[in-house]
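Presented below, as structure tokens, is a lone chain in the form predicted on its own.
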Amino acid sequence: MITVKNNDEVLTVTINRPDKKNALTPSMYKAMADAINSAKDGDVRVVVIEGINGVFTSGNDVAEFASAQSTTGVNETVKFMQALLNCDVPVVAKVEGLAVGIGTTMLLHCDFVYAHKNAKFAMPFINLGLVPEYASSYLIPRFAGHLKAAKLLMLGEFFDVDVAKECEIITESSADDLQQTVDDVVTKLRNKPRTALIDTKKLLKSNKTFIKSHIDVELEVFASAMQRASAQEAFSAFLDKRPVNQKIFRE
């Protein structure tokens, strides 16, 4: 489930299914979309995101984004993103533990990402017949470069904080005073002119057009790709708890 709370001014969404290690639902990201679009409304100055028990997120169920044929989990993790990538104040997020598919992705359309030293980051879409999505593949390489994009998506391996920062995935790490990081970073915020803010960020954000356009060609290769038998393969053998049919899979 997602929990949201409106205190003084700032928006906290949480990701709270600990039993699952935070994996998302269609449910959840409809929960985050409309949470995260209200803050264009009211005296909203900050936005916060977080998980629960010390994990970010471990990405999608597979269970419930398994079916090809079914959009509906497609339709909602787009409007979750949509909403994220269109929110007009600052948006902070703090990253414990696992931050897995999606958890990473959206760490690239945040103002400021906080991440503890033990947090754990991977895009491993390939390893699932898959490939990057919501402009990773665009971001990446304009922040770490060519060589270190190709490392991180075409090999989906996890990486840790100093990997991160260095991708500048992350604005820095913390051992021990995450939340005091995060809490005396959302003070200084709320403490700016709101427009000024607003408007700095848009400006930050001039490329929205063409990142747009660029989720759009990734999202119509992402659903070809979800029709492959290497996709299918992935998807099975990772349900049914067995390896992969390398045949299949590499294919």
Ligand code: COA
The other form holds:
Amino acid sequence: MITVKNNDEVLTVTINRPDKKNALTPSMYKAMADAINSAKDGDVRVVVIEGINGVFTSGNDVAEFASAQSTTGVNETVKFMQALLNCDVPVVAKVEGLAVGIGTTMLLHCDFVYAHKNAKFAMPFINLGLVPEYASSYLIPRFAGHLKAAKLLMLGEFFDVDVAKECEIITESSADDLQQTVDDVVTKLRNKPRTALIDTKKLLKSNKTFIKSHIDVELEVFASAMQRASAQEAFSAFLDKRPVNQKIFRE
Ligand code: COA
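Having seen the form predicted on its own, I'd like the form predicted together with the ligand now, please.
Shown next: the complete complex, the earlier chain at its head.
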């Protein structure tokens, strides 16, 4: 479900659950967290995160959301995001196809994000009765301004690479040479002095303490939203493949 390759100082984490559009489960978050944390001790100079089958990820597994009784359901997600935030070497994301929910949110914590021109992004939390997560409610307004952030987070609709670039969610979009683009930047990063690169990242991320406290605030709001009838109705509707009952959802 998560494939990890460590080749020539490059750790590649592949989200590999094609039958569910690479939706993420607690065990997958754990595997990703363990892999990224392992980069700290070894000779890894760059981490690459990618999906499989032309999809990055459709986000958190909605069935897991539906069965989570409290924040325990999101513990592994928290560990994964902490690993990403604390990763001291550069993280490069290669995005093809769908990058939904945490699939978009995690990009905000990567250092290089290359997306195929077919990529489609969404942070549809509001459509599940949920709220933004992992500092997206802080970072997106800072990257893109309040008006664009409100559009992305209050409407929760899909957007394309042009909007993602405008909002500083991706570094660049490319067509069929996406793998080459990623390989080129990985090669460049591998040839930089390791400590200077790590120090540069640390300096660029000097607001990490604030980001972490904002994440805690979001998580508290997220946890209470998950228990609400509107969220439960949205989860059930998705799983039952039916429209939401508007009366319950709009409460
Ligand atoms: N959680 C659980 N299952 C998911 C999933 C998710 N996030 N995303 C897709 N799947 C499942 C579908 O239920 C379907 O399963 P089935 O074959 O057993 O019926 C399978 O993956 C294929 O998905 P499908 O919906 O048929 O593909 P699509 O290309 O028509 O649509 C999405 C793709 C991502 C737009 C759509 O699946 C979707 O909206 N998923 C939910 C996204 C979401 O809300 N994520 C959480 C954000 S917080």
